[in-house]
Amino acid sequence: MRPYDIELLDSLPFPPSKYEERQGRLHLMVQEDQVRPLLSFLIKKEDGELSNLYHLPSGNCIMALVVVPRRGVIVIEGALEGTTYPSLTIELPSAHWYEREMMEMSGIVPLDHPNMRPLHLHDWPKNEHPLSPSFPSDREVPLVGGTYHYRKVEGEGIMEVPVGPVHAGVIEPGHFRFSTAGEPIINLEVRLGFVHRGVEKSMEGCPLPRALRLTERISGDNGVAHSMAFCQAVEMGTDVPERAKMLRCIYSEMERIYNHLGDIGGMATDVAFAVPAAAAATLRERMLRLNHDLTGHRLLWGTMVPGGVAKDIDAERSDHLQNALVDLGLSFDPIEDTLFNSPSFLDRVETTGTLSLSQAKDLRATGPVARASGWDRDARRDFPYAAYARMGFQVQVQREGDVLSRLRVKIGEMRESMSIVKQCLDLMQDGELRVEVPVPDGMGVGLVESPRGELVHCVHFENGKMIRYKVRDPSFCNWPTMEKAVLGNIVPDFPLINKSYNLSYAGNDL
């Protein structure tokens, strides 16, 4: 066992009632009225934080990932007696969703939970639990109605306004619920679901080829981060081949890319900023193309498989795409100078939708919006995976909160991007493009920084079948913390604060 958590263990509030180490991985294993003392420990005083939560049926368990920077993952389980535990989110508000979902989903209840409502089952029948064991994925559930209560903010002037959950455009479906005093916005509830489609419940018993096709398709723009984490989690510590490194990180960088160009032009669309808009619509339209030429898709999939990569890039597409990103770097210039040069657009993003560092830790925020408000923290540092730990590159951090920090961060980290894809070219050996893996066994962890944030699959196996999948997407993390960050705004500026955080419907609704 490690030193660390040697050291880590002499100094827990309690003793574990057993505790191991898998595949570098620190696991406790604890009792139900444990796990929050435990978890609060860790994050308060270890500087951990909650990267996902969901419970196991076999063996009647809450599984509890906690990520300590720099030092390592750390797996709690905590046994249950029944179908109820002490709720976490009374001392830890990052829980506050994952309990909801696991009451709803898996039949476990959170006692004494501030808010026992549903979150992604729209009219779903009591005591019924798609991710319960007896629970057959071909069933039928018919819808039953009911009404959801919305937070009521009640006085004079008070006024509500819906939106969604059928938007404009190809946008995925959510409700925004808005209480105003006159333009501010003094409360906002997000409902989502819409699009929930059982992927987990798919995932039971899947065989690995089309489980990597199903991980590849939760959210189509981040394809290639959602296969990885898939790929690393099945491989389980299995050594993939050093080109196939350097390749998943190419694949990864140049999705991030596109995702961020996408979202530049997307916050000047939103403040009828029509010429930058169009030109960063055209960059991404380029990447895109690029995409195609080197992997034969416009969004990377089919890149990926368990145990390296599926696409190779010859030295021709090497010199294809060396070149194509010095031409992106110098195109993108004058799009940066007529953003940062415009009084008008920075008066609209300047200490627009502001989220500060002390909310982005209480609702473990992630990604691009968690570096925005100060939080230094990124999954290809702090917990290297592919080739990440033999790049130098700087985690792109800023202070404010705001749209323009969001903004900054973005751009920062795509030029960023541009460098790792270049060191990969000129670090790239020849060499195996995959090895075969065994068949899985146990839990397996996938935990990679997608365009949008931190994301974790996991996975458990037993006789090489898989029993329960657990997809967190960065969505997730985020979704809540805009409900803080438009506090004070004024409902037209809702749609560049949600551009400026570009969080997946598809992602979050599984």
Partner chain sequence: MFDIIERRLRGKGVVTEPLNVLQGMGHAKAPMASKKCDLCGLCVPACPTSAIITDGDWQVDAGRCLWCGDCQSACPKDAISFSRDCPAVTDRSALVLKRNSPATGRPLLNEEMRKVLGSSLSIREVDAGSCNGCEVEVNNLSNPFYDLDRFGIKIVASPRHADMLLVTGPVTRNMEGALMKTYLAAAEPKLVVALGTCAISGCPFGGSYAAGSGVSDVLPITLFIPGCPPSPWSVILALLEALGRQ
Contents of the next structure:
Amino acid sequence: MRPYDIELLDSLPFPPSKYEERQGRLHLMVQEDQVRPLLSFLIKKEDGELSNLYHLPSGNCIMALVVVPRRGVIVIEGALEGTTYPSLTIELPSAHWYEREMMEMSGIVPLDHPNMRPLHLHDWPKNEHPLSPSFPSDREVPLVGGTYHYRKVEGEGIMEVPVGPVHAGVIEPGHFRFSTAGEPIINLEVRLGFVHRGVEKSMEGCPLPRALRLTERISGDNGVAHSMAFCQAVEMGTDVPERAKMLRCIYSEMERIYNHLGDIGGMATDVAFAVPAAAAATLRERMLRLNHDLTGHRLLWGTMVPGGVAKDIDAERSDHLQNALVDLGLSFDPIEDTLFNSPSFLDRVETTGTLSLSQAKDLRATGPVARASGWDRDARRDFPYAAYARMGFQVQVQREGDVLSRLRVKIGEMRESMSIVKQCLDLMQDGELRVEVPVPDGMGVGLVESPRGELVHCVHFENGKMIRYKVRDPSFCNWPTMEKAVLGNIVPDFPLINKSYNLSYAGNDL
Amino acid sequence: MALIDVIITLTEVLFLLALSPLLSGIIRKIKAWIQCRKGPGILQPYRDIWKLLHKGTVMSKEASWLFLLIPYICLGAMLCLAVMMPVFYTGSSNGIGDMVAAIYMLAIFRFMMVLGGLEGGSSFGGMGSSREMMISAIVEPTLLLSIFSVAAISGTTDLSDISRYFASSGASVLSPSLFLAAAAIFISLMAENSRVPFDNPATHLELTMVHEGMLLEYSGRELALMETASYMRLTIFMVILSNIFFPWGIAMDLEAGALVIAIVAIVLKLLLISVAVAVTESLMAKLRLFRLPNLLTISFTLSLLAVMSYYIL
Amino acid sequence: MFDIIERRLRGKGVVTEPLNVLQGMGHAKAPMASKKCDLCGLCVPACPTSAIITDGDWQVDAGRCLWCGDCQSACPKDAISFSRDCPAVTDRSALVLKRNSPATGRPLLNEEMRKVLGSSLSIREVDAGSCNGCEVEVNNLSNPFYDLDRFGIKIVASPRHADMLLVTGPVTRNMEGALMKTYLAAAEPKLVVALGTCAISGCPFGGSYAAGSGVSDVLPITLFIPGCPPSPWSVILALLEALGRQ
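Any chance you could show the form predicted together with the partner chain after that form predicted on its own?
Full complex below, order starting with the chain above.
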């Protein structure tokens, strides 16, 4: 990771009681009441983003990870005296879900938080907190009654439409509560947590090989991104071999390609435009088969390993990959043509589900969603990892923030991904695939641009044992922004907006 | 009405009942072909219905006896409508095939289906029902007007008589108003039978559903009846288009040769319309819900023009 | 607009794979030790889900296997390979694969089920806590390559229309109630299928405070389809075999 900008330290509004540099990150140790002003400064004045926020039981502090493009990664460690601290949400809306999560999972109460409802745990007793060290991971917690209070919208002709958790299509479970006036949506509330499997708790004390397999399955379609973030976190700055860096880029771009192809086809499916949808599905299947030919797994799981990569691409396969990508580019053109020359399709996607730039920034959207709203952020360029620093690619940015913009961003990114894979294949030299990684200790961070956006894994080791593992999937940031994007749209357009976002439920719920 | 007429009419009804799942199967097959897929066999709808007839019924707690009765009324309405249609012989339904009655048979079907959607007590049924009513508010007058225009040309509202009039007058009857009305009917056919761009018969998205939304709560035998009734409705619309507007080939006398030609003619026409439906469905995306009235208004305008052009030209 | 038809007429035609090609791709291949194996036991701790036992003879529980290959790389003798045919089964214990034991038989539903559902099957997919890898593959079942529709098997929108619940995931604490409700909403005759490793045994998430250990704790299961995630062709083969159609 690129080291932080030393000037940043001088510009802080007040000096931290202690600071140090670890693996290029700037760690600021402060008191609990100093976290909010410091974060406010970094986000509002320095244009930073809150990328993670969680509680670390050992040392009883809250950890806030802030990324400031061009200046580096900053970790604020706020030491707590008890189990409360002044809430950040009032000033920084992007902290909203993190604080709710912290409250139920670790029992740390953000005072004056505007919305103290649980997030992942349903019908859960008040005094149990899964991430507190005294909670055994296999404890069976009985379901306690109690109602979850949805935001109420009242007025003449306002109807409440509950949807889910089990949906009609083949998608993951989540509950959506619409308040509608006829067809237009007045309010949407997303309630998730249905696929909460206790990943973070399972990771505690977990041996690394097993943990690697778990991370691949946090959100299956982003398995490469998650396992790479895990590897980066436990490598703690160990330099991996050149060839492994290139292969890491190739695998993550292959993952992006098949994900984006699925989303493009999915948007066509959701507006009943069956022919381009079927064509996109065909291309995606060809990519999945290509993945299988290259690595033995259709979703590319099992490619990453701490210290490098587990699967190599030999010369013959590399040719195969080159040809397949050329072929993909040629076969994709007619699909794009059909979509963008169809007035009925364009009418569906234009101005649908608009997320404004200020909303995206306030709630801290990430990935294609943020870029479609005009926010030029990409971890591959801003915090380059693997071999991305040497790759030439254009970060795809659009302005309108509607479904069409997200579609354009995804199409553009797919083409850029194809070019990155090609560059990697051209630049790749023979060499080692992996190096031994020293026994990890202290804190490690993995920061990866997954197909859905910036993905962060934070890990803490103590005496060689994993004591806290925090995953922050990009979907966790983007879900709250979707509640804003659907406002004023009509109910039958919701599935399309949802598809253009294509968020992970499993990654969010953990 | 002579006994032979009754026999012919019953044969026609059975013919439509037996053929309608096949037409849906053919439409699916053609759509699959356009998507480069193999697609299910054209007999699959029969297998689906057979299976559903052998399944049990589950009902939501909110539903009443009406919920179970509705499928029978819906299928009954379609069978009545089939009786009114001239399929191979123009004389078979003399005097009972009034077009206004036919339109209201469709209205009964729609009304009952909407009630069924509400009866299930789920929010998707309610949404489907409300959308169906929105669509039907424009489709119904369109249907009436376009059939009025052919009624005006032929001077009668009896479907068999209209059919006979057109069949006997040959090419001289082809007028702009006939084509305008036919175009309006085709748009109504797509709208009434929940095809793309109005609705998507193959959708899995509960929030976008119109017709499917109303069927979500039905299961087993009741679902089989509702599906059959929906297949029937599509076929009957095709029969209206082919035998009221372009009834060439239909038998006007009870002769074996004429009847054979009539059967071949109607099958060919139904196939042709099925292809047209499948291709139309493949060419475009579903419209935004609030854009539907625009397209429906076009079809209404077409039918209005049809009536006006008859009186002006 | 009409370029869609034009392209179709000029294009390569139907891409759907014939059934015999899918049969050629075969079932999931589970890890199996060859004769070279001397039961040294190094693969046992390497397995992230403890699926391997070397007491007496080498055996692996394909219902716990993640298909990750960690056993393969741990083996000093290179004795383990993904070679054992592992079809879907109706009996959970048949997924425990032993060395030198006969291959498990094909799954088959009872005659009444086959009679009613044999030529028309409606599937309702329920995600009860999967990582969405299985969802990716279930969605792929409808792509033009596999085209599940052609077998008269379709994925339907309502549990009321369903004959089969295809359940993925270990059944999380938060999904148990919803899964039960979906099951009760389907009409008889109906069956439940556990798709993928977590639905079969809960691995690798199972046993935590938030996730159960598979669907069989909650519902009676008729068919287990192994894989992590199961490939589309093995799902199609499993369904057709169970329906007695091949």
